[in-house]
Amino acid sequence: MMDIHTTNALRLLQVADEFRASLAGEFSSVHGISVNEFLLMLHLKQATAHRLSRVDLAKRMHVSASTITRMVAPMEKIGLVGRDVDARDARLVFVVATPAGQEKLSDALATFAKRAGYLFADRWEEDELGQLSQMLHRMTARKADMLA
C-alpha cells in the first residue's frame, strides 16, 4: 500500500499526462505547434522584456540547452521566434517571440483555456476550484519562473 504522498504525486503525474495528451492533438492540427512549443512561447511571454537566453529557457522548461536549440531551430524557420543579440555583448543571444509567434500563442491560449474548462467544469464547484488553485500555488510558489 502506498502512502498518501506517493498516491497524490502519481495522480498529479497522471492528470498532467492526460491533459497534455488532450492538448497535443488539437495544438498540432489546429495551431501547428506542439505542447512544448506552446510552453516555450508562454515562457517568453512571461519573461522580462519577453525574451530569454537558451540557457534560461532550458532551466525554466527543465530540459537541456541542446534540447532548446533543437526546439527553437524549426520555430525560427517558420517565423514563430527570432534571435535578439545583446547590445553590450554580441555573444549573448536571446530567443524572442515574433509577432506571428505572439499571435499563434494567443490563439493557442484560447484552445488551452477551453481544454482547461473541460478538465474542471463537470467535477468541481467554484469554491473547490479556488481551494485547488491555492493548494497548487503553494506547491509552485517558490519558483521564480512560474507560468501562472
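Quantities reported herein were computed from a predicted structural model and do not represent experimental measurements. Rigid core: the largest C-alpha set superposing within 1.5 Å between the two forms. Numbering follows the first chain given and starts at 1. First, how it differs from the form predicted together with a further copy of the same chain.
- Superposition of the core reveals a Cα shift of 2 Å or more for W124 between these two forms.
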Second form
Number of protein chains: 2
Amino acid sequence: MMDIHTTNALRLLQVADEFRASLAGEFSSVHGISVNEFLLMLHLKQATAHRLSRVDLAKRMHVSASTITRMVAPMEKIGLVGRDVDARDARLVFVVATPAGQEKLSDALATFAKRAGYLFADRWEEDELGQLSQMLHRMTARKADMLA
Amino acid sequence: MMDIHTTNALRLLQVADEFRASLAGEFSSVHGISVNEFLLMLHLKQATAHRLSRVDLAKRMHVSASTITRMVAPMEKIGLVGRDVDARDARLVFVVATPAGQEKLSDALATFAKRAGYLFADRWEEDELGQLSQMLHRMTARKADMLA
DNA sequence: GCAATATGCTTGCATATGCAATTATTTTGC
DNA sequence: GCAAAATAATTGCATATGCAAGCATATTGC
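Provide the structure of the form predicted together with a further copy of the same chain, given the form predicted on its own shown above.
Entire complex below, previous chain first.
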C-alpha cells in the first residue's frame, strides 16, 4: 500500500514516539528532569569542549533558540548547568554542566540504558545491532548541514 | 563509551527528531497541517472501520486524551474530520475523516513519501530496506500492550 | 435493581515551544 | 574606519500538551 521508504519512515516515528513516551515518565519521577533536559546535558557532554552556545544546542536538538533559552533558565536555577562567557565574543554565553549536572546525567543515562535494553529485549544478534547502528547513522543528516 | 543498545536508542531519537523537524516546515506551509494532525488522520485511515474514539487515538499516538480532544476540535471546524456517535454507548464519539480530510491526507502522504526518500537517498539496497523495516517492527511495543 | 466503580470525554491550570521582533555585539564591504 | 549586514540571545504572543478534576454514561457486585 505504501512504498518501503514511507513505511520505514512511519515505523521510525512510531518507535521513537513510543520510546520517548516510555522514557518521559521514569525520567520525570525518578530523576526530576524531562527527556529534552537529559538530551541537552548529553549534548554538552559530547561536545568537544564540554560546552555549547545556545544556538549550537538549538541546532543539535532541532528546536528553536528561544526554547533553549527557556530550557536552560530553570536548569541553571536548580544547579544543573552554569554559564561561561567567551572572552572574544561578548554575544556568546556557553552552557556548561555543573558537577551536580554531570552526576544527574550519569544517573539518567543508567535509566536510559535500561529502557534501551527493553527495545531489544527479544534476542537480537550482535550483527543485527551493529547493522541497525550503521543504518541509523547513515540516516542522519550530513554533518556539513549541521554546521551551516 | 556506551553499550550498543544505548547508542542505537540515541540514534533512533536523533534521526526521528531530525526527520520530524524536516517534515514540520513543509507540512505547515504546503498543507496547513501539523505532523501530529497528519498522523492522526493516518491512524484513522488504517483503523479497521476507518474511525477511532479519542481514547484509542490517544493510545496510538502516545499523547493524552485531552490532547486529542483539543487537536480534533479545530480539525472538525475546518472540515477535515467529523464525528460519529455509537448507538450502544453514548459516551463514545468516533472521529472519522471527511472526504476533504482524506484528500488532505493523500496530498500530505505524497510529501511524506518524498521526505522519506531523502532519508534513504544514498543508495540503499532492497535487502537493507527490508531488514530495517523488520528491525523497526520488532522494536514496536507488543500489540497486546496497546490494546490494554 | 442499585450503589459503587469504571470508562470516555472535556476543561482549568501549568508548562513547553515556535515565530517574529528587539537588543547587543561582531563581521563585512567599501 | 564606518555604515550595513550578520549573529547570539532574549522576550511577547500564540499554540500545543499533560495532569488532575469534573461530568455523563456504562458496567459490576451484591
